[in-house]
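Take a look at this one chain, the form predicted alone, written out in structure tokens.
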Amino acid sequence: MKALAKTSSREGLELVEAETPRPGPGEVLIKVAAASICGTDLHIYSWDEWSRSRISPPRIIGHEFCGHVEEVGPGVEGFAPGDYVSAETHIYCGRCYMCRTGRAHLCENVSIIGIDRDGAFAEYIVVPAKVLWKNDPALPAKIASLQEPFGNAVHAVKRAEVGGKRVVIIGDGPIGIFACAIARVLGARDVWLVGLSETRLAAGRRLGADAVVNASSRDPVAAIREWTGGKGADVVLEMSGSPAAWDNALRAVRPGGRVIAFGLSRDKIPWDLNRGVFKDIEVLGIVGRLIFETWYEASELLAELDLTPAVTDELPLEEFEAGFERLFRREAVKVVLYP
């Protein structure tokens, strides 16, 4: 078959000829039908320190995917050819403390499609029956392929409370923007997108921001007060990681306000302690979604949104180097690949 790997200790991604899988008991051999690019992946392919910390090549990449089942393996309940899926990225454990606590997300011994094992960039992949989750089949492959970091997304808001609340975004990565669609149906207020790319500012008003601000060219904390007549936004999510979008998330939030950390940044980032002290600010580190729970909602929500404007990209398997280059450049949203 053919699969998209990191084939060796450096920066890039191969096109190859892989041995197509097999299942075995309590797997499921599915047909890729899309797959879409995420931040993770592209850590991966610029081969950066976290990346040579985790991936050992050769490895196919890709996590966020939707397929058909093509063959179930021993023991597999639930589950026939033809059934339309996507997965769950974290194969948990089920045995350890948070497994059986109800945060399988947080499970001791995880293991990532796309990280630890094969993933989703290639025409067919394996995955454990338990981490399926069974797609309406009216829903578009292009569309069903991003319910993962949509997910992430949905866990992050509903965590933030955004009901009746003026929210910033800061961050203009596909959670980002997806996070401006929810944020609206669950009532917020108000939401304003903050990030350094027209093309996805666009997006995010296309999605529901009512207003956007480009931090290269404007103040965003100046923004914010403007907006908010000096109070500041009730709720702040931070999902880019930046360290200088750190600090104006602090400086953004109202007194008694929230801020949603959850961007990740390669560097350690020192912030201001006494400001949130001072400001009696309550701040939450959010992490991935809950399994199943967040894909339950997810799917509801989805029935309300068009997510559509965020997929600005569609390309065949073969033509990956484009889609990465346009993600790298910040021109894209979300690129879907077709094995």
Contents of the next structure:
Number of protein chains: 4
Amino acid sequence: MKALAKTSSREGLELVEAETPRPGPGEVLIKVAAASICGTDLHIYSWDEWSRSRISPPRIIGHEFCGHVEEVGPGVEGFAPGDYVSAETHIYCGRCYMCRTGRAHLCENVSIIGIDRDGAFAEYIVVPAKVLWKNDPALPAKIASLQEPFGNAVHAVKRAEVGGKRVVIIGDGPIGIFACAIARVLGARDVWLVGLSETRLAAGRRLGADAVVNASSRDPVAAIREWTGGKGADVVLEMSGSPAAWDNALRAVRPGGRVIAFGLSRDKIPWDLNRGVFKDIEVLGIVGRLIFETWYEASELLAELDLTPAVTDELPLEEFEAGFERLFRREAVKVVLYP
Amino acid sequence: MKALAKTSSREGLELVEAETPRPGPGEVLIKVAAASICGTDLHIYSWDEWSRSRISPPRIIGHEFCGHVEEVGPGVEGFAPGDYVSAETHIYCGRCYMCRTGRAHLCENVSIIGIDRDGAFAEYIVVPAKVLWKNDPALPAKIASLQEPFGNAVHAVKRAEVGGKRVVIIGDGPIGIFACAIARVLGARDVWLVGLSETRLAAGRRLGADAVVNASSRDPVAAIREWTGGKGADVVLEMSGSPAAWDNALRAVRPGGRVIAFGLSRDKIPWDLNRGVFKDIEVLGIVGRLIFETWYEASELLAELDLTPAVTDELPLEEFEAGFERLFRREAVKVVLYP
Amino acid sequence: MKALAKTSSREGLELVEAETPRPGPGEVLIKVAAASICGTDLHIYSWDEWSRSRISPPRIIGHEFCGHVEEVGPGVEGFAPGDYVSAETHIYCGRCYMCRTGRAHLCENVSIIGIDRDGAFAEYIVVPAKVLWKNDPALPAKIASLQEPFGNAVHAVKRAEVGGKRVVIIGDGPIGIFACAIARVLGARDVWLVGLSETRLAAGRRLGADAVVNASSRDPVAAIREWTGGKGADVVLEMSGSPAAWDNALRAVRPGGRVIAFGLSRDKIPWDLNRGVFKDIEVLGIVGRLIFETWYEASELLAELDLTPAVTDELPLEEFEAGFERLFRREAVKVVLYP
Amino acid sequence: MKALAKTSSREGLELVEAETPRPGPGEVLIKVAAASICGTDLHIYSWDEWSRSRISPPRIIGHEFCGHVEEVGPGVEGFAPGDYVSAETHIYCGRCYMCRTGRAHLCENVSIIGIDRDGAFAEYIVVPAKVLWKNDPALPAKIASLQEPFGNAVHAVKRAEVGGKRVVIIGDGPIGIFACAIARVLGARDVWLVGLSETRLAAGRRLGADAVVNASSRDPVAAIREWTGGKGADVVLEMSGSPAAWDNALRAVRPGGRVIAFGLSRDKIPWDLNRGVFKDIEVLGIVGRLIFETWYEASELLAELDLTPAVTDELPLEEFEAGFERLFRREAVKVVLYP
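With the form predicted alone already on screen, would you show the form predicted together with another copy of the chain?
Entire complex below, previous chain first.
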């Protein structure tokens, strides 16, 4: 089969002809309908420090996808050929303390699709049945492939408890843009998006932000103070990982407010501890999605909102280079590949 | 009357003869029975950057105290001469958004005793009746004077939700030591104290810590890993404000755990953002005490535990220099002054 | 001045000429602009068992109102003649355990406007400044007078945590109808209203209910099962107080769901304990509003939704009999009186 | 093998010779070391209405047990012959909405050991590996067999959030008695037990109650008012299911307090709705245990407290009649049977 893989220890990816995998016990073979590119895939492409420490080539990458069940392995119940599915990326062990206490997204023995095992930028993929999610047949493939990152945003916004609140989202990547849509549907009083790319800020507005601010041309804290009558935001979702954004987050949130820590940073960031303490704020680190609580919530939300404006590019798998390039240049929001 | 004051813009404090204040409308005059020295008083003594920016000499300092009502001003209800009282240090306005939504400890117009108005290192003090708390007549003066900092610790430990949990407290100052006692009474599974002073660690043990570690001679994270069978602490209370302690806190807490941010730091600290995100932890900034929910809780707890081991020094007000010196040298835990 | 009062121990109310009250220390005299009739006022009119045990005639009644400050008593700060205000009905003492721990709505010494002291169905009313709330000058008087009952609904819906949830509201009185609007704005996935009056159910639809069911012609539990694909509602707000409604609430809520107990019942109700236990549900009793957290929230919400459809009748105070009659016949939703 | 079974549709149980079961795929065969009698077993013995509607004879009963793995079926990982284990009673499907959202104890397709499939009053039992729990080898068999009901109590007390609180437990059955011990260890300020049996109340005292009241000789509400200085209990755990107890619970809890609904009642109970509403209380229905969060918590707690006083009777399986009789007469607390 056709597949996109990191074949050796250097920058770039290669379109290869790979052997079609077979489902073992408890596993399912899926014919991929669509797969979208994640920021993690850009890191692997670039072959940065993290990728070099984590990925062992050859590895087929890609973990956001949807497709149809082609074949079920021995012992699989509840799935049959033809089922339209997506998958939770974190293959949890089910036996560790975290898994046995309702926090499988923090599994101590997690294996991640497209990183620790072969992924979805291919015609076929094999995954354990336990991570599969049945999609609504009416959901277009390009939207169904986005549920994994959309679920990140759902989990983050749910933890933010946005109903009736003034909400600031910092970071105009796909998750930040999804978060705008979700906060809007979940009853936020106001949703403001802070970012650096006019294209992406415009997508944020289309998906639900009441106002946006480009941090390269205006001080976001000043804007937020103005919007909130000097009071500050009830909740800030920090989805960029930049030190400047963290400073803004701590300054923009009101005393007693909440900050969601979602964006990652290669290095430690300088943290204004006293401000956090004196403001009596809560900072909640968010990783992954609740398995499968978030998937249920995401499905409900997808029935109410339209992510189409976030899919800026759709390409055959063969033209992957164009998609990666558009993302590296921050011209695209989400790029969907069709194998 | 006799009083201890910052009389001019330089290091040190001076024992002065001041005019005995009179209670205005809604105010109460209190004859001070005992007053204890807080870390804030050390900053004011040293006349550091913060003190210089905040304090306008001449100012009588001191804010942890107890005493007896001497005279009530016009319009005061519920207090009469002879009542044995302590006081909440944060004089809240009662009219701002924070005050009107149950968060008076975050009052936007707060005035602090011994900082923004004359304090308790004196024979008499005047405070508004609304911040007064009636003490149990059986409570010794030296303990009654500690309720304000003890309340800090109560508020921090309550927010940590320690019942059945493995609890690490970093910082062997008085609040950290009080926190050991409180966590013990509130049902913590294990209480471990991390500090730098053998004297203070010993006080922590006497007040309730199951084990202590001196971070100057042993890696606290290694110790915590050993104590918790490699799992990490359920909750860490960071009460030192040092960058190294923050690194330890993030490393020592288990995934999905909670960190209480209580200690203050003059400078920004380097913060391992990714660790906080990937571990899915909650960081809760804690300032002051809930007014008066924490005072009720503190009173209940004082009926069950004995803070006497924390009072290492008792001195007449005139000998204040000795007390400050013992604290600067970290030889004392709490120093109580008697005017 | 003109006033509507219970003048003797029998059914009915009387329009009387009363002395205009004067504000004492801490009090404010308000010229009433509009006042709306509450279910409690109907009980007092009927002179039922509860009223007879609680009200001492003569008593001017009415507690939902707005107006303009006419005169401030000694010691009042923050209010001046001309201010446009409404008032929290529960005059809290500020000194009991509940008041001092952020739960003034549960004050142990509460005095209620229009019940324990003279009320707002009059040209003027005197209330303590501490219960006053400044209205947005742009808010029409008929809407401003509704904030107190609207606040009941806000508090109930906030406690229900409706974001993304399937919400059932049982009871088509004004609070139930307001709750539809609030749940809609706060991001409920679906809002369903169960009631008995076609007029009121229609008002519920106009204010935000996705669907309504008249329990006199269709089994509400069957309807809710159908709407939720057999799963049950995530949250049920019981706002009628009828035994049948409670049975429906416990049957309609999903396992692990939440029920808000708001409606009152003269007698004990038969309660299906096992169902509540086996379903692992939470039942939260809700009374009053948070003082003033709910008032802030209500103000925010009034900027986003329009309660006009709920005001079915507007009458001069003199024509109060017509308003009470329309309410006793359940033909009106809210009746606003203008003194 | 030897087994205790309901062999026909009438009162009583019969000791029978049954075929030793074999473990299927994913199942494990366990040699039972000890099994304790639950209230549910008394219902089945009596053959009451509920039992008749639920149990299909012949059925080996018993669900609280411990033992050693004898043989593992195909596909079982993580267990081996000789492992010392107990089991969660609720065999969850793992595929329904409740199971996939962290609430397996509310599984929509649950099958219960000793009710829906053969149980543990036998020399051997087969259960799916997924419900097994590995015991500390040092835990005596009679205590290990109690973990399932002990877990009920743990779950109930955890939801009650007892740290620093005044706690009333109504019901002196084994779960109520366990709850005393747990509330004590988890930091309750005071633990009071209300019951009807002097023997059991005495066991409650030994396990941690500060005081007990026999409701047949003294009004429990009066006692609780006295204990709490008129304020009421912060939390009441209702573990009896009697209508009188519910009345007491609602009267004894303070405004803003919490009531845990655990006890079951054959009939609906009369419920003082207005009291619940006006007091602003929370009622939380509790069923089962969190799988396996509660098991971890229970294990931790068993390391700190000793349930031995609760095991009043230990008998060989053959003498089961004596054990059941002692329980029907309420002379025993827990009866452990050894096959």
